[in-house]
Amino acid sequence: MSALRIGVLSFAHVHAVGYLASLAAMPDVEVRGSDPDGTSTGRSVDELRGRALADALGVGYADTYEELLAWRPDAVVITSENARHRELVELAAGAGAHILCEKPLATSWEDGLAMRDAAASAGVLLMVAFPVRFASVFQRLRAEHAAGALGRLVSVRGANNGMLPTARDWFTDPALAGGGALVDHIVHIADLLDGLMGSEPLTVTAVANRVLHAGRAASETAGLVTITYANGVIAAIDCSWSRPDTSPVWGGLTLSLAGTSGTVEIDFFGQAARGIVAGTGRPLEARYGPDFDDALLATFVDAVRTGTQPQPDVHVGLRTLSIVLAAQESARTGRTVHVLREEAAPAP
């Protein structure tokens, strides 16, 4: 078998060190990045940007995104700031190259079907990365949900909170990033839901603010977002910024479900090992289980080799990306919006 190519489009974004590092580790896989926007901030591997972070990790190096297309690659991985997507992923489906793009697909709804069409006229496969819905215990719950145990879903709360993001600070600029936190944390939610249950979502409700880190952020640091969907379920998201910059981890996910036979109540990140740090009395948290980057990684490597759509497609990224654009509508405006349809794709 032969070795895929396969490029990394910018380290903007926190999740490109892991991808890097986790390509690299594949067996039959080449890996070379480009970041020719990218400055280092620091010492440490999160804070190192261009060719400093891939010499860090050992993987090759383009000084420009034509130079890395010009090695062509079987497939990219873009990970760059949210309004960047589109251009990337214009750039490498004329390259002919497969496309794995970070989330949010797009920063408007125009960027959003653009890339779908981009990608649908070149033939090349979409991916969107949502990482969480590769863990082990969402797999069982969609399979127990297919089953019937939870009955008819009625409701769902979920939680993504986080740190503010500091060493990739573009997160607070509404625009690189697209918004704050209702663009950053609705998304993985969003994902999981379309994931679990295939409905539409109809209408979004939103409330936002920016009291928490008001000095050190240009957009809303926390929101609270209910959707309702065809299927009559009703969903909650808190999406906040919340965890302390003394948190010792960076923030997490839950969901909490109900339905007329049962609940379940699930902490996608809560196998961990805590305790106290005695010299200074901090909290001391060490996460340990499967890495949902690696399978996210796995899946869009398979779909490469066998040419095969895998999921989340650039649909799913369409309507997760509805819902916040809808979610930012409604607490600008303090009414409840319908969220956009994604028309037909023309023929390529």
Given for the second form:
Amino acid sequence: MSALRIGVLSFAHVHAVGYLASLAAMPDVEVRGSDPDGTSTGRSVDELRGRALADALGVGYADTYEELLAWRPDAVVITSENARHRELVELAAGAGAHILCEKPLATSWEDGLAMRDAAASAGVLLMVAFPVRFASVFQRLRAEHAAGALGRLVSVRGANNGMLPTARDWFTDPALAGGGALVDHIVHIADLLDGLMGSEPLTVTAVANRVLHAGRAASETAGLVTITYANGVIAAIDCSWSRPDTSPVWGGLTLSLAGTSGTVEIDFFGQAARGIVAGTGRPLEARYGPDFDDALLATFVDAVRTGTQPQPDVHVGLRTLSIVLAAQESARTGRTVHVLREEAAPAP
Amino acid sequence: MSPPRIRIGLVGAGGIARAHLPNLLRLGEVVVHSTAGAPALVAAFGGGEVVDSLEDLLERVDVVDVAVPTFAHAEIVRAALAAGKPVISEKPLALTDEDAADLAARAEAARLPLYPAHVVRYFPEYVRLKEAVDAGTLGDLAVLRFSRSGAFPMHTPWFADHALSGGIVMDQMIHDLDMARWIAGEVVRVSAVTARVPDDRDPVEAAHVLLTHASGAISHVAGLWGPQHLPFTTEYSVTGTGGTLAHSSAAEQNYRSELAAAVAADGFLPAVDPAEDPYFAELHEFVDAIQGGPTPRVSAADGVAAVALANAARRSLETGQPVELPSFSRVGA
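Next, report the structure of the form predicted in complex with the partner chain; the form predicted alone has already been given.
Whole complex next, starting from this chain.
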């Protein structure tokens, strides 16, 4: 088996660091990155950009996207700023590379549809990077739900709270991020519900504010969203950047599901050894648990090798994006908004 | 010789009366009237005298505690106020905004206290939250979440009838709607979604309510009447510019057991520490105020506002759109 060539386009998203390292550790995978717009903001691995990050991680590097694509990678991972996903997806699809695109799929409906069509017409696979659905606890939830252990699902509460992203300050630039907390943190839980239920979202209501980090953020830093689904389920998501900067850990993601036969609560990042630092009185939270990114990347690499479309695909990406766009409109207008639906996919 | 003990008339002998009677017996002489169940209630707690009519009760007591089903609150409260009695009323004060406002107006006109029993304000974990917010520890509030889950109330049929109980929003979630308003202030917009499986044997009802406060803070209130085996649990998570405070009743257990023969838990009412019983704290504060003590932490106006929030959420369920609260309902702003 020849080594698979995988390129990483842009290191703008913090997840690029983990993806580069995980891919580099895979057998029979050769990794090269390119980050022509990146400028390091410090010396820690989370602050390095461009060739400096590639060198620090021991992976190959190309100075331009064109040079990277001329290497003829089998697949690429796109970890640019959200608003630049489309141009890089179109570039990669044009080069015939399969694509794993960081979440959210895009920052506008038009961009999302264009990405779907670009991948379809180039005949390449397009997967969206939602690592949390690869958690083994989510597989357990799926199995219990499928076995009917929850009965008929009725209501879901989800919270995906983190710190205000600071190492990569484009997260708080609405032009590049496509918004603030709503675009950043709705989609993971929306993806989990999509993967669990496979039901169309119908309406979205959202409230948001910029009380937290008012001086540093140009967009909303707190958001609460309710969603109704075609199967009758109601869901609520807290997508706020409400974890204080001084927290010992970045944040987390919790899900509480209620059905006619019982409830399930999942704390996806919650397992930790806990203590206190004597010198400062600060809490010590030593988290443990499997790395969901490894399972996500393994699924993508396997799909590239077999040519089989993996999940979550671009349609999941579009459904989760439709919830974000409706939430943004609802927060802006104070109205409940019907989500956009994908028209029938074009014939191949 | 000690002064004669205050005479309290408990009207109603259903589920919530079981949380009231033992605490009322610590506070005064209790007379009980109910259309059903009063002798059994009195026998269960070894105190209280049963009378056959509301008129009898009103003639014999100094204060009336209304613990009848929701749909009868307004009628009994009106009768008690008309008889010149201070009134404690279970929540919701009434089913409609008009009735709730009318009760508050009658009490004010008669210069009689009317205290709606929003007991969550007396649960110690919520008192800690209020203290932290009032002390400024959490700074300017940004985002709040409240959740309340338990078994669908099946012990009596009126809960399942929205015309009689107001459904989960009016009966159960009104606790956290009141809490959100107590903690983060007046509310200017309300939206709600609901899901209901009206199964005869195992019904489930749930709702999510979003609130926008006048301050700009936002709140999510979640309610679940779940399957019959579900224990009663509550959660909150409140974040402001100064920090965050969260509580989970399931996580904060100070007694865990793994017994071969488990003792059945009640999924209808929360478990309380008998040494810090919030129902006692509440009734004690009310009875004390009626006897000249300090003003309670909850007023008739708060009860009217809580009903208005619940009804705004119910209107949102009907229209499918958020509801703006008119300024007249922002009581106590």
